[in-house]
Structure formats: C-alpha cells, structure tokens
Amino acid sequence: MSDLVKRTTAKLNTVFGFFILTVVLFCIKTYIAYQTEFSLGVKGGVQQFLLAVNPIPAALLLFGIALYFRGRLVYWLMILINLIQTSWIFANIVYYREFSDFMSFGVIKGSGNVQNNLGKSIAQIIHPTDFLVYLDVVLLIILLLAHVIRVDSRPFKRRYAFTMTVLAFSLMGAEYGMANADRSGLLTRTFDNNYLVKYLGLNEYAAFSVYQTQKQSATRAHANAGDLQSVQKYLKHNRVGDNSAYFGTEKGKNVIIIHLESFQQFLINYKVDGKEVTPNLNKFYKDQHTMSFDNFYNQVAQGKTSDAEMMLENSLFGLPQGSAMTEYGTQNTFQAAPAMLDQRGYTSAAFHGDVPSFWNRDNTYKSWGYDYFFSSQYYKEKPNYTVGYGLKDKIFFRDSAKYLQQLPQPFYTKLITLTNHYPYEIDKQNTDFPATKTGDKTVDPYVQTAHYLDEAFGEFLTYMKESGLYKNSMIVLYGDHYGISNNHRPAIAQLLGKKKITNYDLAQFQKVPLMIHADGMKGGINHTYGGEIDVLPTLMDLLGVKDDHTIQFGNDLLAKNRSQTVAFRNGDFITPQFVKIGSTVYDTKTGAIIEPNAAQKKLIAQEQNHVTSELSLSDRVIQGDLLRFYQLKGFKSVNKSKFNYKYANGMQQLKAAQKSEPTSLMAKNHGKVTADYKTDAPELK
C-alpha cells in the first residue's frame, strides 16, 4: 500500500500529473454540477455518455496552455485558468436558478452590469452550497503550498504540450460528431442552450455565445437609421388598405390564439378507415362564423416553431439560417403584437408546457413585451403528464384553464401545444386512433397524435363556451410547419393517393390551416393566398388597430387589393398563377410544368424580384436591429427589465391584477371560476 502512494506522489509530483489532476477534479465537479445545478433534460444513453465526457476536451485544451511554460508558473497558470472556469460555473449556477437559463455573451455585454439581470437581491439567489464548487481550487493551492504536491522544475516539452492541444481538438471533433448525429442543426438552429451545454459543454456554450454576439455585433455595428430608408420605401409601396366590412369588428375582444404544432391542412376532413381524423377541427373549420383559409402556408425555413412565432407576432421573417429568436430575441427591437396591444389596455400571456429556455422563449417574449409566460414550471409535472417535447394537449389546455380564469380582460393569449410533435409519440392509454398504413415509421402515427390534438381542443372549446370565453373573443388557429417533411416522398404519395409525387406536389403539401372564428364574424372558406407573415396585419385590422405605419412585411389576408405571393423561406414563391421551385414553374391550378412565354417570364421576373426583396429587406431589419432607429407613433419601447416570469413572480403578478384590474372572469364571478373543466384525459383518474 505505502509502495502505492509512493508511486501516486511521484506521479503528481510532476508537471503531467498535476495537469491530469486538476483536469480529472474539474471534470468530476462539472459533470456533478450538470446534475445537481441544471435540468438539461438528459435523456438515453449517448446523451449521458455525451454529458459525462464533454467537459474533457475543454479541460485539456484550457489547462493544456498552461504546459508551455515552465517552472512554477505551470501550477499557478493552472489554479488561475481553473478559478476562471469555475467563476463561469458558478455564475452560470446562479444564473440558472433565476431564469432557467444560461449567460450568453450577449446578456453580459448588453447588460453591462450582471447583477441587473439577477434581480435585486444577489443574496437572496445564492446558497452557501454553491461556493462548494470552487473546493477543488482550495485543495490544490493547499496542496502546493503545504508541499504535499512538490513543484517540478524540470521544463514540460513542448511537442508534448502540443499534442495535448491536438488531443483536445481530436476529441472536441469527435464530440460534435456524436451530438449532431443524435441531434442534427446543433449549433446551426441553436434550439435552446441547454441542448449546446448537454451536447458539447458549458465552455463550447461559451465560445459559440462569443461567436454568435459577435457577429450580431459586427452586423448591428454598420446598420444606421439609414438603413430604413429602403424598408419604408419598400412596405410604402407594397401595403395595402384593410377591408372595411371587416375593420374594427372584433375590437375589445380577447385574443386566444391556438398553436397546432406540426399540423398540416391536408389533415382538415382527412379520414382514416372512414374516421376523420379531426372531428373537432373539421366542424370549426366550416363553422358559419369561422373564416377559414385554404390556401394559406407555412413559410418557415430551420427556425421551425420559432420562425412562426416570429412571423405571427411580428409580421418579420424567419432568418434564412439559424433562429432570429434564438439569435436576436434577447437584445433587439420588436415592435410585436403583445406589446402593441398591452399599450392599448390588453393583458398578454404565452403558454407552453416546456422549458421556457426552448427557442430562447424566456429572453425573447420579454422583449416581445409579454405580461406573463406560463411555461412549464406553472404546470404539475409527472412522469406520465409528458411526451416528447413536453406536457400532453389535454392536460395542457386544462391547468392553463386556471390561469385564463385569471387574466384581466380584453387580454391577448397564445397556447402552443405540443403532442403532435415528431417523433409523433403517445401512449397506449391516450391512442383510440388507426395510424396510416404507408408501411413509413415516422409518417403513420402521425394522423394519431393529431387526433389526440383535435380531443383536446374539443375539450377546451367546450371549456370556453361554458365559461363564456367564447362569445367575448376572438379565436384564432394556424399551423405552425409542416410535420412530414420532403424526406417521405413515398409515403406522402400514398397519403394524397398519388402514384408518385412532384416538387409541385411538395409545395401544396405545405399548406397549413389557418382559422380566425368570433361571435357574429361572416365566416367562410377563403381561397386567398397567404402565409404566416399576413396572419398579424390581418388580426390587428379585424380588432381596429391601424398599421399603416408599421414595419410588417404581410398584409391583411381580408383586403381586396393584395398581390397574393407567398414567398418561401429559400425564394421559391407561389402565386395563384405560378408555383416556381428552383428553376422549375408549374401552373398553379393544374399542377403541370410550363415554360414561361416572353409575358410570362417578365411577370415571374417581377415576383422573384419582389420575394427576394422581401426577404432581404426583413433580414436587414432583425440582423441590424433597425426598428432601435424607428419610432412608430403612439408606440412606447418594451422595458424588459419589468418582465419576469419565474412562478413566484407570475403569481404574485396574478394575484395583485385580481384587485388593480378586476375584469378577469374570475374577478367578475367573486374569485370563483366560472366553469369546471372536462377532460377525459387518463393520466387525471
């Protein structure tokens, strides 16, 4: 034994072995850190393994610098390159307990002073527990200075100090390697931080923020107030009046819109073994005060969910890589629906049965001016309350119920669901629907978990009639994206019941619902062409807000006059005339490729002129942060710092509103609700 710790302390009495131990001690304290200190959602087996090695490559590469100088400057490089690194974990340890998240670059610099991003009360966020992650930094420089570890004089050479930077790199290219192949679009759709933490490490997370701000920076650095000039002078020439049979109707009414995640229109009146699929959808689709619209599409590229969002609430696109709400939600200037509507004495609040980091929501709704976020730390979590990316529609839609109850009225909601999701999962208990039979994994459950959707909202519309939501607001429904995509060609032709199918084809299957119902509106199927970036105009003319000064790129979906051209993310674009994919223009109404006449050519130049500016002239305003250079009439700026939506706030904030603002339903029925929600949901027996 005593020959074994003879041997130990030789080891360590040298410059590679007190480099392997201070690697090993941080290695160990970071991996307990992830568990105790962040929920990052660890799930299977690679992801586990992934979580446990990430810290490795950093720590060779960081503690790695220290072995190309010499004598004892070696060890106190290394304490100081560790007490660096565990600064960065323990603010991000404090930082995560407030806001479930963690530092960017971008919240640093933007911020300039951290502690404004803490709230007022450091004290009150940090336990005495957390400062257990600098031990290891302790215990060395005792070590040290004790002479249990005796410093080695003897120079470290260099090759070798290189071939560690090497090593370190070798495996840091190895890890990305395994983290996107079990989640592609890493680090090009940054869904959400706590993803790049658990892939790659909370020092790979820091470099990318660093990368990432910067180059938002540079671009924000060369934009200028006249960098608008185009925008306006674009939007002056291409906006378009409202329609005045439909103007102001629904005004004072509340807002409630519903999120159909991955739900695509070829599901409306689509059956399976003579079952519709959407029973509930399919009658408020053709309700008589529903406006509904068919030939309405999803226009988002990687962005997904959050290209949607940003195109509902701002009427500006998605970026054509990455997320602009990831990316740009945090620092920049929106002039978004939540905000222009709480200006004009609405309440606005999201719900999402997630993590509220995901797609940068928590940093990205406040700067959308959203009064309340109800995420997933509002809602009672079990096991079998979950699926896939979060709590299941009904029970969903029932818990936040409770907080609609709430709400001071008019007020202005979103709800994204979340069960009809790839991989399109749900249990035994909550299945009482045929999958397709394509013979496709990924393409026959899908018609399942959209049925489930289609139960919940049966549910919850009942919910809102009995309570009198109802006949008080305005409800509103659309798809978000596809939820197939081009990648199934065969099964996608047996579902439409094609032989085979064309990029045409692909194009149409891209249509999404779109429904705006309210009590007395003359509804109908409406054959306009659209997409997401039309659905705000559209909304804030129906509740008689005018826009003419706005920087929005859509128009009201109700005007008579509109040019009808929907771009798609890439370019390609649709019109009622023409469908142009690539270099390819098919007729729309038939589907078959034609080969434009010299009239033909110039009109399709016209509109790939029109698409391309569009899209360009949005990028310019999210990439440069234009609208911090735009003052729109009658519109205040959003000061973040006034939102938090931690669940001890949101309470709080609730149960204040219930006397400063007694219009909620609640307020109005003695704090009583004014209807028992229904579920048959299994999970709730």
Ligand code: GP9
Contents of the next structure:
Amino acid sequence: MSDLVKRTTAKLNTVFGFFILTVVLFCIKTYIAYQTEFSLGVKGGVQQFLLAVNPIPAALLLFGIALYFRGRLVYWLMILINLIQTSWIFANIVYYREFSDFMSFGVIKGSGNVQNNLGKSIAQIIHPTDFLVYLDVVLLIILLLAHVIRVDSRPFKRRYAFTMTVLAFSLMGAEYGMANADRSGLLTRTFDNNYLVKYLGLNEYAAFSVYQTQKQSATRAHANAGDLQSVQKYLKHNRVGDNSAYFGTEKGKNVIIIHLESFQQFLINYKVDGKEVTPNLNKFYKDQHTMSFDNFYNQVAQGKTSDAEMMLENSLFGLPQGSAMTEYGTQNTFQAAPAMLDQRGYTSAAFHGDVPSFWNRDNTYKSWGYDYFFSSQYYKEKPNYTVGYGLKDKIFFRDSAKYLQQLPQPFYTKLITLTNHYPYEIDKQNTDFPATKTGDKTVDPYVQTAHYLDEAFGEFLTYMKESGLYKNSMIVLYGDHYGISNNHRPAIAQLLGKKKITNYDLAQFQKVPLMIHADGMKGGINHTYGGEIDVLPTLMDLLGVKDDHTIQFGNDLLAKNRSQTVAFRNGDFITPQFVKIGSTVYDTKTGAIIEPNAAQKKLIAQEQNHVTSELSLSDRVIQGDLLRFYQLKGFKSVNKSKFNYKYANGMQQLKAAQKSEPTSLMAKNHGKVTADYKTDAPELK
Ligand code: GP9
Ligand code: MN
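Switch over from the form predicted on its own to the form predicted together with this ligand, please.
So here's everything in the complex, that chain up top.
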C-alpha cells in the first residue's frame, strides 16, 4: 500500500503528473457544475457521454500550453490557466441562476444598452457555496506551497507538449463529429447556448461566443448611417399603401397570435381514413369573420421558428445562414411590433413552453420590447406534461390562460405551440387519431400531432369565447414553416396523391396557413400571394397604426396593387404567374415548365432583381444593425434593461399591474376568473 502511495507521489512530482492531476480535478468539477448548476436537458446515452467527456479536450489544450514552458513557471501557469477557466465557470453559474442562459461575450462587451441588470443584484445572486468551484485551485496551490508536490525542474520535451496539443485538437474534432451526428447544424444553426455547452463544453462555447461577437462587431463597425439610404430608397419605391376599407377597423383590440408549430397549409381540410385532421382549424378557416389566405408561404431558412418570429414581428428576413435572433437579437436595435404597440398603450407578452434560452428568445424579446415572457419556468411541469421540446399544447394553452386573464388590456400576445414538432412524438394517451400509411416513419405521425394541436386550439377557442376574449380580440393564426422536409419526396407524393413530386410541388408545399379573425370583420378566402414578411404591415393596417416610415420589407396583404412576388430565402421566388426554382421556371397555375419568351424573360429578370435586392437589403439592416441610426417617427427606442423575465419578477409585475392598470379580464371581474378552462388532457385528471 505505502508502495502505491510512494509511486503515486513520485508521479505527481513530475510535470506530467501535476498536469494530469490538474486536468482530472478540473474535469470532475466542471462535470459536477454541469449536473448541479445548469439544466442542460441531457437526454440519452450519447448526450450523457458527451457531457461527461466534453471538458477533457479543452482542458488538455489549455493546461497543455504550460507544458511548453520550463521550471516553476510551468506550475504557476497551470494555476493561472485554472483560475481563468474556473472564473468563467463561476461567472456562468451566477449568470445562469438569474437568466437560465450562459453568458455571451456580446453581453459582457455590451454597455448600458445590452446589459441585463446584472450589476445591480450581483451580490444577491452569488451563493457562498459558488466559491467551491475554486476548491481544486486552492488545493493545488497549498500542495505546491507546502512542498507536498515538489516542482520538477527537468524540461518537459517540446515534442511531447506538441503531441498533447495535437491530441487535444483531435479529441475536439471527434467530439464535434459525435455532437453533430446527434444534433446536426449545431454551430451553423446555433439554436441555443445550452446545446453548445451540453455537447461541446463551456470552453468551446466561450470560443464560439468570442468568434460570433467578433464577426458581428466587424459588420457593425463597417456599417454607417449612409447604408440606410439605399434601404430607404428601396422601400420608398416598393411600399404600397394601406387598404382604406380595413385601416383601423380593429383599432384598440387585443391581439392574440397563435404560432402553429410546423403546420402546413395542406393539413387544412385534409382527411385520413375519412376523418378531418384539424376540424377546429377548418371551421375557423371558413368562419365568415376570418380572413384566410390560401397562397401564403413560409420564408424561413436555417433559423426556422426564429426566422418566422423575426419576420412576423419585424418584417425583416432571417439570415441566409444561422439565426438572426441568436446572432443579433441581444445587441441590435429593433423597432418591433411589441414595442410599437406597447408605446400605444398595449401590454405585450410571449408564451412558450420551452426553456427561455432557445433561439435566444430571453434576450431577443427584450430587444423587441416584450413586457412579459412566460417561458417554461412559468408552467408547472410533471414528467408526463412534456414531450419533445417541452410542454404539451393542451396543458400549455390551459396554463397560459391563467396569465392571459391577468394581462392589462389591450394586450399584444404571441403563443408559440410545440407538440407538432419533428419527430412528431405523441404519447399513446394523447391520441386516437390514425397515422398516415406512407411507410415513412418521420412523416406518418405528423397528422397525429397536428390533430392534437387542433384539439388544443379548439379548447383554447372555447375558453376565448367563454371569457369574452373572442369578441374583443383580433386572433391571428399562422404556420411557422414546413413540417415535412423536402427529403421525403415519396411520402409527400403519397400524401398529395401524386405519382411524382417535382420542385414545383415542393415549392407549393411551403404554403402555411394565415388566418386573421375579428368579431364583425368581413372574412373570406383571400388568394393574394404573400409570405411571413407581409404579416406585420397587414396587422398594423387593421390596428390603424400608420407605418409609412418603418423599415419593414413586407407589404400589406390587403392593399390593392401590392406586389405579389414571394421571395424564398435562397433567392427562388413565386408570383401568381411564375414559380422560379434555381434556373427552372414553372407556370404557377399548371406547374408546367416554361421556356420563357423574351418578354417573360425580362419580367422574370425584374422579379429576380427585386427579390435579390430585398433579401440583401434586409440582411444589411440586421448585420449592420442599421436601425440604431434610424429614428422612426413617434417611436421611443427600447430600454432593454427595463425587462426581467425571471419567474419571481414576472409574477410580481403581474400582481402590481392588477392595481396600477386594472383592465385585465380578472381585474375587471373583481379579481375572479371570467371562465373556467375546460380541457380533456388526461394528465390533469
Ligand atoms: C423551440 C421551438 C422549435 O423552442 O420553437 O424551434 P424550431 O426547431 O421549429 O425552429
Ligand atoms: Mn418551428
């Protein structure tokens, strides 16, 4: 036994021994912090494994730097590197406690505008036990100072140090490969900081955050007020007016937007085994007071839901790569719908049953001026309440109603559903609806989760009717993007009852619903061609908000003489006449390939030019943060630090509002609920 101790101490008295000890202790404590301080949503063997090993490559790389040096310096360098890395863990533990998100360099660099109120309350958020992360560093220092571990002054061979560096990079590569296999698009789509840490580790996340912040700063620094001129010039030429028959007809009403996850237009009136998939939505679609659009397309790229949200509330396109919300949501200046309406007496709130960090909503929503963000923290969760990304839709709507009825009216709200999300998982107890039988496992359960979403919407609709919201609100429904990707051609062909699927069919498959309902409004099916970029100007028209000077790329779907060219994010486009995919042109009516004549060629070139300009100018606005140079008439810039979406704060704010602005459904009803929420969710029985 004592022999073993001797041998071990002898090893520790070498440079390499001390190095390994440092790495092991550091990795163990990082793993403990992962498990105790953060909620990373680790699921399955691969993720568990990656979480356990992900501190190793960066630890080898960073501590390995010290191996290139000699003598005592090696030891103190390792201690210093340890201190820096540990302080990064420490800062994140504290930050995460407040924001359920990791610190980004954008936040650190940002001055007053971006900061998250952290300074004020830092002393209150730190727990004395947080300092335990420094324990191993203190221990190593004591061992060195007390000469329990003796300094080995023999030089460590350079080539061994180099081998360590190479090994570290190789491990990092392998780790990235595994992570990307489990979650593709990890770095390109950048959904969530939690994911980067879960898969790659805190240090890799730090490096990525530095890279991203640098990239953003560079484009930001190059941009200047002059860039805005070309944008304004374009908008001046392309802006269409409002429709005077509709302008302001819904002024002062509540706005309730329901974001239908992955919901495609083909589901409307679609039947499986003779049964309607979405009977409630179908009825709503046909309602005499619903304006429904049947040539309305999603225009998202990699940012998926976040692109849809960006267009919906800013009328700016998502970016060609990645997500504008995650990359620019924190720092940029926006003139978004929540802020615009907030400044006209509205209360604004977003509801979503997933973690607040996903798509960087927690930061972006502040930039957009949301007063409240009811994220998963606000919903009671039991294991069977969630599926896939988060809360099941029926429970989500039921619990959202609790908050909705407390919001001062008029309010502008957005409820983002979740259950109808790839891979369309649904518990047995939540469905008795038949799956389709294409034989494609990803596609077949899609109608089941869509049916569940429809039932959830039906229950919420009943609640709106009984509580009175149905009458005094403008209710907007839209599908964010496709649910079935283009990789499933044979299954799509079967669903649509076609022999073969062409690129034209796939383009038409990008249709998503848009329905706008208001009591007394004249409804009907509107065939105008449009997309997500056009929703905001349409809503502002109905609400009577003059938006002649906004930097928005869409145009009012109700306006006469509007351009009906719908841009896809990759530059392809659809007009009532042509569908242009790559270099092929189809006839929109028949789907036949056209060999354009000279006149058509000219027209198509013009349309293409229009599409390319609007996409690139919109990118310039976001990448150059051009709205910081733009004073929109009557618009006060958003003070991001005013908002705090933490549960305790939100609840306090809501409570205070009942007195200061007693216009909520409940406040008007002497603090009592106006309707009981009825749901058949078996989990709640
Ligand atoms: C997650 C949800 C899904 O919170 O909004 O986003 P998506 O994968 O559809 O882009
Ligand atoms: Mn989505």
